[in-house]
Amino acid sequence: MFLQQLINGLAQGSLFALIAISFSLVWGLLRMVNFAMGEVYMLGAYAGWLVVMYATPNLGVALVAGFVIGWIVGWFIEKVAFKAMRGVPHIASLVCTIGFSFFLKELASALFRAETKSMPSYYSDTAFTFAEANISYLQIIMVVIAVVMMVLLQILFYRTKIGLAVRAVALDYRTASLMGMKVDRVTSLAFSLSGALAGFVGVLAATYYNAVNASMGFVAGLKGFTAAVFGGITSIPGAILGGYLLGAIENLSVKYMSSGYRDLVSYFILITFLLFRPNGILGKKAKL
């Protein structure tokens, strides 16, 4: 059914949108892509799973755990892959984040084994039915969270001194440093926040799909990057828009073509926009 697939796409698009924001935060600051973001998402999912299985079944606590783990891992990646390599060609840091992604995946496989873990379902009951399409409480929560995150980040970056510092560093970190801004602190904050967001959405994804495994971050990271490029990697609203559009297009492609084309459609969008419109739908050449 068209409407049901569209609703499912919007819910899934919320996950893509939140990961896309994580990419946008780093790109807007350093014009670089952190390809370990998918694995940060995966570690956040595992953190939420551990909390739910061995501490408390409270989903809110699991989301906080994913946020904290993501924050720590994001901070660590910045210190090793970016700060320690500042001044070298960007390709070196890029390759380093790819190496991090493989390392974190293998670490998770060693710690939790390769088999998929079952994540308990939360708020999966139908909230209401519209034109024969069922909308669950969790789908509503996911969409609301994505929109709220976008609003909060827009306020943070454009209405606070911290946001002003981040935008100044993004514009010219050398000049910002000469003016007394703590460039290292600002950069660490951006990386930590992007990692925290990825860890947070990892818990949401585990709850939505009822599964956690060490390989879940690879595809999620690519889909998040695709959504960021699609909507505009320099724009947080663009990342949100790209996520929702990608989710809707993927789910509708399943209805009208085949489930085997889901990933193919996403990667076709990524290649097309990288070739012909790298700034995306809402992206601009200016930084955050």
The other form holds:
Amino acid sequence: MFLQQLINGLAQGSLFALIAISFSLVWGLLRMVNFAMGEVYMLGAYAGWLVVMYATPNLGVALVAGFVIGWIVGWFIEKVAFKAMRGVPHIASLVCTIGFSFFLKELASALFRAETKSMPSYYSDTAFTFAEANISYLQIIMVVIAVVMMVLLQILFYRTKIGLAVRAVALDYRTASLMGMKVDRVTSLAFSLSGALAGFVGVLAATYYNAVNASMGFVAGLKGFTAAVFGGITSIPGAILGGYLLGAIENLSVKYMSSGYRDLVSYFILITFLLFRPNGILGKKAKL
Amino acid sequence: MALLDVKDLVVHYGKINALKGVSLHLDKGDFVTLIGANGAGKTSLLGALSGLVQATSGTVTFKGGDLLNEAPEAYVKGGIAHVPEGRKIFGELSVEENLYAGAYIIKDKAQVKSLLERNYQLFPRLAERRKQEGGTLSGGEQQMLAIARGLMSDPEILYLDEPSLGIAPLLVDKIFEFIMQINAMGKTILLVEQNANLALQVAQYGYVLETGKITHEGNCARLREDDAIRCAYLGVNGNGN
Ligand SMILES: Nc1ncnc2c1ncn2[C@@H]1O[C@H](COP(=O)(O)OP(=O)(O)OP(=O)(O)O)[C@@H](O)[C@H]1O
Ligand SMILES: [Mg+2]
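Other form of same protein, the form predicted together with the partner chain, not the form predicted alone:
Okay, now the whole complex, with that chain kicking things off.
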């Protein structure tokens, strides 16, 4: 039972970790939180669902659709909430993303009705059983995809020219502009990428839970944010650590407490860390 | 033809009038210095000449082309490198990454490599520390890195904003030797300094900026002898002691 919960925690932690990375990207660049991240994830999930219901049962295509929709919505949010609001106090952008969060949720319930859509299962068979714990193919795939995504991001940020520009702009955009870096374009790119990641994870999550609905983004966004704060929102490694730890803790708490406490544990972590260690486990030193 | 020609440049920050019509002129290969007290407008001038600060009016002509109020990248691409006040090293990037950032506009990888090697030859200290984080360098080393990063875009003209600021006197001499060496390599230099003594010794031509206006200009040798300048900037009284 312990092992089973740990495995479930690892699979779910992959989802948390990827959303947490989205938060870290935006935080690293703008010292900002995009509170509509969960809704981007939800729209990605709908995009994936539409693909498998009406176009092709291919899950790969669905994931790409989630990625693309997330990219577009992320791009749009940056233009409205951040670029257009440059120069006004930070809080205005923050409130604007909260506005987006409500707007996108209402938009989705208007377009797709309130009831939950069921997403078909993929690779849900047990791959192998180990000490009475079942591990499905999907769980393995999720962890693999998460790890591949993280490696790709690491390569993007540490081995490419545009990655160097993102890090330089995050550190000091004025000086970066003196080097000829296009601050607006770099910011927009990173923001869109964070949206794309959220949209992509939305499809993955819809497949894992077999469900899509307009309010799925709220809890997912909060969990991703919690994971980022938990591990350390200033860095991608921190976000990953926070994601997996949160996944493990949540699932193990189900074993030791009633399952009703599951979300409570997360919120407890969020509030505790925001109050006493806002830079997370890895601390301020960790970098994008 | 002038490399950089500035006429009647005016800069405002809201109601504050930081530059009140500044004109200056640099030819290719020149070593020009601009001296002035705190708040005279030196940094604002360099900012307006590299796209960081919006000018209210005036003209900025570089190699015959108009460059007033363009985006910063237009200035770098044109051949201008601005080494900012306070060095502004990317503290969490390695020395080498800082240098690569400086070469951002250069597409040709082989050229970037050769610029990197040339900088490491010029500044062996940086070569030894290439993997170290920029923020962990000493002040003097950071200034060298800032200058090297400026050179990475292979500019024709290099602006230096107070390179002696907050650096031990011994290292200041070293840094000024580097600057003279860079000028000898054929780069045009516009050096902003509060340390007028030093600046007027190394440069050929000088401007004096006072609260947003140029009050004196001339060959540095002549400015060094000017009583008003000796008194106000060189720490000597008017009788020539
Ligand atoms: N961003 C800004 N907003 C408002 N006022 C500014 C700004 N930057 C500079 N100023 C004002 O413009 C004037 C010129 O400042 P500037 O930094 O150009 O002077 P400086 O000669 O470089 O001084 P220092 O030797 O101290 O570096 C000062 O009065 C300063 O207060
Ligand atoms: Mg200054």
